[in-house]
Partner chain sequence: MEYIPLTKLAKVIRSKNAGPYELTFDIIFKEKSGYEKAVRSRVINEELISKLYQIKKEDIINIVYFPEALAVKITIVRPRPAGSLGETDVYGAQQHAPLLNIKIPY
Amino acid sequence: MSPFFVILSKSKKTKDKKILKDQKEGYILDEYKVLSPTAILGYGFPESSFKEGLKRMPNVIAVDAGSTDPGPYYLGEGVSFTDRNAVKRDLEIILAGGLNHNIPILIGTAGGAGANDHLEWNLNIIKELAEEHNWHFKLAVIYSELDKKFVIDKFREGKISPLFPAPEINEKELQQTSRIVAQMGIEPLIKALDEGAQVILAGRCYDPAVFAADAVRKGYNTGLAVHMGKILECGAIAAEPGSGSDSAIGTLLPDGFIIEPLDPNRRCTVTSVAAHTLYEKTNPLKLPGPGGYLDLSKTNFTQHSKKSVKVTGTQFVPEDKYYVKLEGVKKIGCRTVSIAGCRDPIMIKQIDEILMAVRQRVKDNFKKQGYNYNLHFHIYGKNGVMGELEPEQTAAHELGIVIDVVADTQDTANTICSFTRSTLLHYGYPGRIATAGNLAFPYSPSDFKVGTVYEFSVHHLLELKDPIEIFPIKIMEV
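Return the structure of the sequence above as one chain only, in the form predicted together with its partner chain.
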């Protein structure tokens, strides 16, 4: 699986010009470069860094466009957490660089969450840019949203299991799910490359997949290619100083890979790169992904040059069965919030009792209506950031209060939020001497209608027979 020198077979048909040239000259392809412009498409990058990256003649340009970090809303609603103009700005530079130099471009987790609406949104931006610049190229779109009926059938077949610590799921909950995507591995991307796509717009991807697919396709070690992808998917975050809005380049060698930031003022150190391997992971020594896991127990990090680090020893351990991760969300209601402050020491001292009394008053007032709602107070200056994990029990001299209501309908959420706000504003707590009002509002209007609220409901593994079966590829000429 891990040839020390990858000699490209002359019989292998490929449209990749660089490789054809290499073949003709009998060149031993022992170096493979991946350019990562930024941590998330739309987070930006200095053009100078990207240009520096192009100078190194990368084999592919790959960029991750998504994350579950911004929460369940974006998958549920089918919108991106990144801004359209910012994504267009990044893509304009990336596409121009890739198309002019004949370098394939892979975009993973399009539109932030990778469902069909997100792909459509991103495809639209690409088409707009192509029209503006008169660009023509072969584009592959890879879909990753799953039909609910398909997921339920798989559930019945026993092919779906929860990913710890997510709870078990039942059929009813799957029915209530608004949208489900599956994280593709490298295989659908390899297929799209085989079909000659110059640009690949992929739905939900295992983050390193877009960085590793072409390298694995060309015979490089899977463990090294995927580990390099894991680091590159965050742009220059693995450097010192780290940045999620700057570029980095990875160079795969037969026995390892080298990571280097492209801004002259950043450098990678052994600890910055090794530490990045910890980032957002449960266990840094065993990193699971589609089809197997990365074993880092024999990984070595060494300073390669002043600003680059070489990584060796990472191994990919394939598993008997091929699993992909599913992500799904369901709608839980609509939200209205109100933001206020409190500076009265007499009130702050008994804030818990006051909020409890207000909560009761709201409940009593709408007893007959039988509204279904969740009322939450975020108390900044006390435990607003950490909630039940907060060990400190002392409150600050002023408190920020967010009244947070989620109800079945927007109307009910508005009603409960408004009533809670007015009740708290004039609540007569014991010892009160500031009798004009208990809250300082920074805004008029004081209440904000947030809209639909979602919650993660599927965090499961799906067993596949074929890593490509659920990820249809559409090839088009742009």
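One more: the block was the form predicted together with its partner chain; return the form predicted alone.
A lone chain is what you will see next.
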């Protein structure tokens, strides 16, 4: 963090206001602005919103490029859940805006999951754009994928602990894990900025890190910077109406920060910003992250203008030990699914009994083969979304049925799904009138070979001595 001291502003507008000076960079700051183009790189944004953000002269452009929300598959396979053309479109606008206005650009959780393959994928897009536009700039790539042996050694040293609700990990589980990334905090990003990077492409990041790193580096309050990043990382979702495909800007002040959407048809309210503060968190007053947690017990939200909200009082509380979150996945098999519809009220009334009988018929048919599989029915129109937690027990007049099979091999998954589909299609339930078939199939072929299935096997904390030690930085001229 750069040293700073308090001085008085000479501007009439900011008379007697405390402002900060970054001695290293040699200029005065009384506010710090972060432009967030979109919730996730590749989700898109109106160019008009982004241009409005550039008019505000932001100090940095930051964008989150990934999430665990789409599940473990993308980390396991090393592929992005966002489309390449969509990511390239967003990056072209963001890079042009940042480079033309000499604004640093920080990209977190590159490629969707932040492992080495994802970084390389995203880096190739950046190089491609640089060649097309004849751009020249200094790029920092920060890696976050960990060698499995390193993680096992740390486990043996007692440096890995579960992150609720994950169970205790064991060495066998770690051996079966195919890929592990660590969630970096602001420190590796600060180091890359100190080394003169104009663009930073980072692996798996704590979501607010790319939004907060440079502000903390310049001496602003860590709690306020991270809290602002927590809201900005989802673009304009904290507005009304909210959108993950639109831009927002955050203005950091010595005593708080202001959040504002950049589309004239959106506005931030106290409710929308406060609600997003609680997004994805279990404790409303304590939001944990690398190296400590945000204390929200004294946080206040006030309507600053018709479109913006000011937030004050948030503090960052450092912890004695520095922990980062680990995310790891393992392969559990292959999946095949089939989608069908049911409109027969006689069948709908007894659907639970019918599915139970079909399940038993499948089991009996392949008893000698000893197949290892998991057969699941998703019944949309009854409880397909909430399952056993569904409070409304009355089924709809039609059902969407997804036959979902996961097995050791793709061939076994294909076999079980195919036999389940044909058995359900012609199952003779009591009161049945039509005999041509019980199901309507919207697609041909009716069965879809989804491929490899992964599950999260590591959702744990790793204790570090140095916040940068496991995040190597590579500086290159693009």
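Everything numeric in this text was worked out from a predicted model, so none of it was measured. Residue numbers count along the first chain shown, from 1. Only the largest set of C-alpha atoms that superpose within 1.5 Å between the two forms is called the rigid core.
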Gly451: CA shift of at least 2 Å between these two forms after core fit?
no
How much does the C-alpha of Gly431 move between these two forms, in Å, when the core is lined up?
3.0
